[in-house]
Amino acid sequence: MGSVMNSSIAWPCAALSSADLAPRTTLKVGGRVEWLVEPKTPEELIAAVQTARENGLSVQVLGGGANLLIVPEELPGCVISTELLNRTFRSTDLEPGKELHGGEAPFHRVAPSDIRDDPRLVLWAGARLQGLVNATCKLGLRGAELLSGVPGHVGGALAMNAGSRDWGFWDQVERVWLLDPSSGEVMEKKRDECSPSYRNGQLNGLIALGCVLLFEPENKLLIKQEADEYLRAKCAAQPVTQRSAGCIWKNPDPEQSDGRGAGKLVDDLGLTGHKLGGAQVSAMHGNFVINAGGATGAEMLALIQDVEARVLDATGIQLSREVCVWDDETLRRKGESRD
């Protein structure tokens, strides 16, 4: 590691030193991190960030690893996993200003007998997106169908505003609880205070602890049918069974690309199947790069950069990445606070 490992840190929750991150990403690519910390509650996550700060460790947050490329073989600092923060609640007591931490949390109340009286769900950052789809289908709530078949956690969906061209996760957000890792301050914000945009939740370095989602009551059977249709369409068009990080690039401005999405731009250049080491552009969809076997983070990043350069050269369009990349430059910026 780049720094001397402190094995005597008293973490407020489960922690592993020199932990392998590759199994925790959908690409199955990634190096070993100095510390991997696994809080079970938002309060433990807050305390873990505080402990990391007190020990001069940079902090990265790892959700389901579904939209992430880890490049280095060794990562300094601390990675906080939301794997154990997999909770979804119904609640009738969500007064504005109620904090997520300290005292009685705002989501341990008795739920109403009829979901139509309060069609909201409260989710911690580690809640699974597929679990959310299953819950809304069971309860008869419209709004999460487009997430059917999407891996990952709620925290990541908030950070990147997961969704489609016409719908984003933040369309369902009523409010969110955020942690400022530099100060330890926890804040509650309404949706319009965050100004989310296409593929960007505008968290600006803040860590999502949880959120309240507002849905529309609907017939349960109809919701289930629509979710199943989205899943079938996804399986038919995307390499859902292969090791990928989901879509690599955001779709460009249709006026600049003649209406072509990022995948179509790559397809039109004949780059599907293009390979570099163990990294390969999916033969099924040009906006996916898969781990065809034994790929390294460096190979993945090199292939992404190669495709971007070819698209720019052929079309004049600079593809903007949707995938989150942890490379040396990103980690160096995060680690500056340790110096």
Ligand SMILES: Cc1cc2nc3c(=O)[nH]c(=O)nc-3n(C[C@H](O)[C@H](O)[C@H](O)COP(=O)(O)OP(=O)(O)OC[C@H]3O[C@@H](n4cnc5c(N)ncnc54)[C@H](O)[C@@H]3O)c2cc1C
Contents of the next structure:
Amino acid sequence: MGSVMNSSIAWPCAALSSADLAPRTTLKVGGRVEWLVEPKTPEELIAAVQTARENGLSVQVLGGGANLLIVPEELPGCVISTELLNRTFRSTDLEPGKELHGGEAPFHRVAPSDIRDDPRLVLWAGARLQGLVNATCKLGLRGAELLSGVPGHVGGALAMNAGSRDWGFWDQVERVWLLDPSSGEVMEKKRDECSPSYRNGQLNGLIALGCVLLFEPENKLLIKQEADEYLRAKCAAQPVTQRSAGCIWKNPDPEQSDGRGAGKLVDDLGLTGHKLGGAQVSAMHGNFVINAGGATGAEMLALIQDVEARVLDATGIQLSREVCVWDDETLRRKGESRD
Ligand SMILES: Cc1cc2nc3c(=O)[nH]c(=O)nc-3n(C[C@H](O)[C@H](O)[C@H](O)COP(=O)(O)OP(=O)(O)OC[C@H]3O[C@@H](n4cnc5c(N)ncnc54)[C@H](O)[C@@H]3O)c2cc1C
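Could the form predicted in complex with the named molecule be given as well, to go with the form predicted on its own?
The next block holds the full complex; its first chain is the one shown before.
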């Protein structure tokens, strides 16, 4: 692990100062961060967090940027990206206890042993969700097909408990490795030691380094067919080719909303297509706000707040956000809780 001297900080991996985050998010909105750091192994990530701590820099983690709105034009501290931590392994091909380190054999190079003997995969935080769907289709593993068409990385899916109304990523988790950025401690936790909830992995400031997922062996063709069906349904219902951050709001309690999802509440108020600067409520789905061209983070946030105020006014329902917002307030609060 060679260290990279950049300005005055010796990072243990690639690092860029004054880096533009907009291209790193699916909304294509975001400011410049003091440091963007790109570890390529979990060990480098752990060392990068330690370097940030020693230099008094705040740490945010960025996965695929698919559920994220970055508001400020300038962000202090460092953003650690999981872009280069894109590794998936068969658990049988690794020595027990060495899974987090991965060994030398990435998924696509290992000679296949029978998956039914051990239907698990080991993934680092930057493993792509679509790579996971493809791997499970090829191997004949049931459990990831609902992620078909969902962008982002495994670390983001753990943080968000990504999934559908009735299924979340954590349903497949056997174990996770978590890093406490304030102490540098690495913990291995079993699924039943964690308390994920709807669209919230409850990581509470911990950084996910990787996980072991457990699946059910199933006919490969059947799995592929189901994944393709989910993808078709998603493309028909959601603006998947536009610049969005996925669903902005969680679905409210159906008893409170007469069974209407957040998108339907927005649609019913005639807010589809509603625009503020370059930010627009999708004409296709009321729960998506898109960057229709040149939107700023402030415009995106103002539109989201405007829709929330209108829904509250008309229905009495306070929509709760699914999208993660990095604004001055949340970054400041995070900095304070670390100090
Ligand atoms: C077109 C489209 C469709 C989508 N469909 C769905 C869907 O069907 N279901 C669904 O649930 N979501 C959906 N999403 C949202 C998104 O794909 C998921 O939430 C995904 O899991 C986000 O992962 P990410 O790596 O992009 O996270 P990011 O957006 O990069 O980060 C989200 C949050 O997780 C934190 N985070 C990221 N990595 C880590 C880590 N390693 N450790 C700790 N915290 C971390 C970040 O700090 C941030 O707070 C969709 C998005 C788009 C654009």
